[in-house]
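First, one chain by itself in structure tokens, the form predicted alone.
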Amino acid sequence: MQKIIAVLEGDGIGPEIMREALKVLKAVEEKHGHQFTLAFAPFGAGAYFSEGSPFPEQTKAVCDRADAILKGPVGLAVERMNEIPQEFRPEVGAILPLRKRYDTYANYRPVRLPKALAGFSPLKPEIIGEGIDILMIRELVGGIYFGKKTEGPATGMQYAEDECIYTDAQVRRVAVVAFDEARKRQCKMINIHKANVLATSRFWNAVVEEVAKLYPDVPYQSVLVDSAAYQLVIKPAMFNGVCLLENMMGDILTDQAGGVIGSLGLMPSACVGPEKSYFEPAHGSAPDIAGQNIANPYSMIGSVALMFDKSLNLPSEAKEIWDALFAVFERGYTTSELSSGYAPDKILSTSAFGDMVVAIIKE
């Protein structure tokens, strides 16, 4: 296979964890005889300071030519971020335009914690039970994040307004993704919403339930988002399967899920569009630990695994990466943010973690 991969290293720990992800990519490339051309381009807060834009035109051109995009986390320390006008901050000026440009409407976030690794979670082992294996699918290009935003005086009083709109087509296509994944995994599909209050949620539910009729073999469940937030902490395994969420609710609950399994460093993600997709860690750029070689590269490496599966259609190579990632932990090693109770010689640096994943793949 020959493919062009756009590499957007991002800010903070982005370049460090991307380096380890590319080590793994290279190991799989050599093992299976693939050929990947890497095209690096600036993106994020650092790109604003160096190029005048967080998503420069040359970066758009690189991404347009690429078959898939690997993206690191973006953002700098608060003091530096305060120097950037609101419209040029990475979230508004880079991430949302990237999603819109490639219509990456389906966000996949696997939440996995085997029983053997229950110690990573802040929850009691008996709550983790036999383990957590949830695929959260979040709609990514609609809803309140993409709606019209208004701030200003109204009848003499200050106000702000965020518009939340979903169309039938937007809901239907992401629902099909979620049901297809549940069918493939032979598991239930849980629709999470706020239909007791929000008109958009009632509309969302009506469309999802129409789609559900096309999947009579997939067990279907509907859960209010506040109840889901509570149950995710009390009985996380009840969500084992596929969960479908709209944009803002998905943003919040997927981060909560990272807390349940012990770290956002264990949360890779895929942002999938009809023609092109990008792959990124779900966590931030952690500028406070940048350059110290202690960041956990699991999420960035896991994002490479998702790229092999969802964009390159190479599920066997993806499985090799997942197996190697979990093998590192199963052999008794960890990274600093998960290291409570571990001996110092079992705590891996960013680069040592990547090296071990590569070594296991080559075994």
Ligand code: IPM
Second form
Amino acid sequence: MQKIIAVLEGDGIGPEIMREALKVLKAVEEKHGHQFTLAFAPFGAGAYFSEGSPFPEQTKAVCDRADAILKGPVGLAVERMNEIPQEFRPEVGAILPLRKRYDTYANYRPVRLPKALAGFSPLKPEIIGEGIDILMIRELVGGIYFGKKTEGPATGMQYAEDECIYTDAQVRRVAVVAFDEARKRQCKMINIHKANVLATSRFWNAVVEEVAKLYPDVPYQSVLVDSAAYQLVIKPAMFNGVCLLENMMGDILTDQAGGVIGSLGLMPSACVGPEKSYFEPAHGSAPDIAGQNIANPYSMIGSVALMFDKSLNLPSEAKEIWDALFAVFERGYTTSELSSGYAPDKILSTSAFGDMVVAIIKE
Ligand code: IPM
Ligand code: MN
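Here we have the form predicted alone; I need the corresponding form predicted together with the named molecule.
Zooming out: every chain and molecule, the one shown earlier first.
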């Protein structure tokens, strides 16, 4: 297969975890005789300082031409971020515009912790039980993050407003993705919402329940988001299956899920649109540990696995990467942020982790 892949390394630990992800990409490319052309482009806070924009026109052109996009985390230390005007900060000036440009409405965030790795979780092993295997699907281009924002004085009052809108089409298409995934995995689909308060959630549920009728074979549940936040810590395995969430609830609960399995470093993601998709870790750029070769590259490498699956339609290559990632841990190795109780010679640097994944793929 011949494909062009845009590479947006991002800021902070972005370049170093991307380096490992590209090593793995290269290993799979060589092993299976594919040909990937990499197109690097600036993106994020660094791009603002070097190019005057966090999502420069030249980067848009590179992404437009690419078959898929790999994106590292963005953002610098607070003092540096404070030098950037609000509209040029990477969150609102780069990430949201990237999502909007390719209409990446379905954000896949797999949350996986096999029983054997229960020790990574801050929760007791009996709470992890048989292991965690949740696919969180977050709606990524609608709701309050994309609604109109107003601020100002009105009738003598200071105020701020964020509009939250969901249309029928927006809810339907992501619900279809969630039900399709649940059908494929033969698992339940859990819809998470706040319908006891929000009109958008009542509407969301009505559409999701209409879609549910087309999937009589998929067990369906719905859970209020506050209760879901509680249950995710008390009985996380009850969510094993597919969970569907709107944009903001999905943002919050996927970070919490990262905490449940022990680290946001274990949270890759796919942002899937109708024509193009991009792949990024669910975490930030950790400027405090950047350049030290200690960041966990799992989430970036896992994002490559998701790219093989969702953009390149090569699920067996994707599985090889997943298996290699878990094999590193199963062989007794770990990364710095997950190293409590591990002997120092078992703690891998960023580059050693990537090397080991590559070695396993080549075995
Ligand atoms: C994420 C991030 C982004 C979001 C930020 C950086 C805009 O937290 O991908 O989860 O809120 O979606
Ligand atoms: Mn987030």
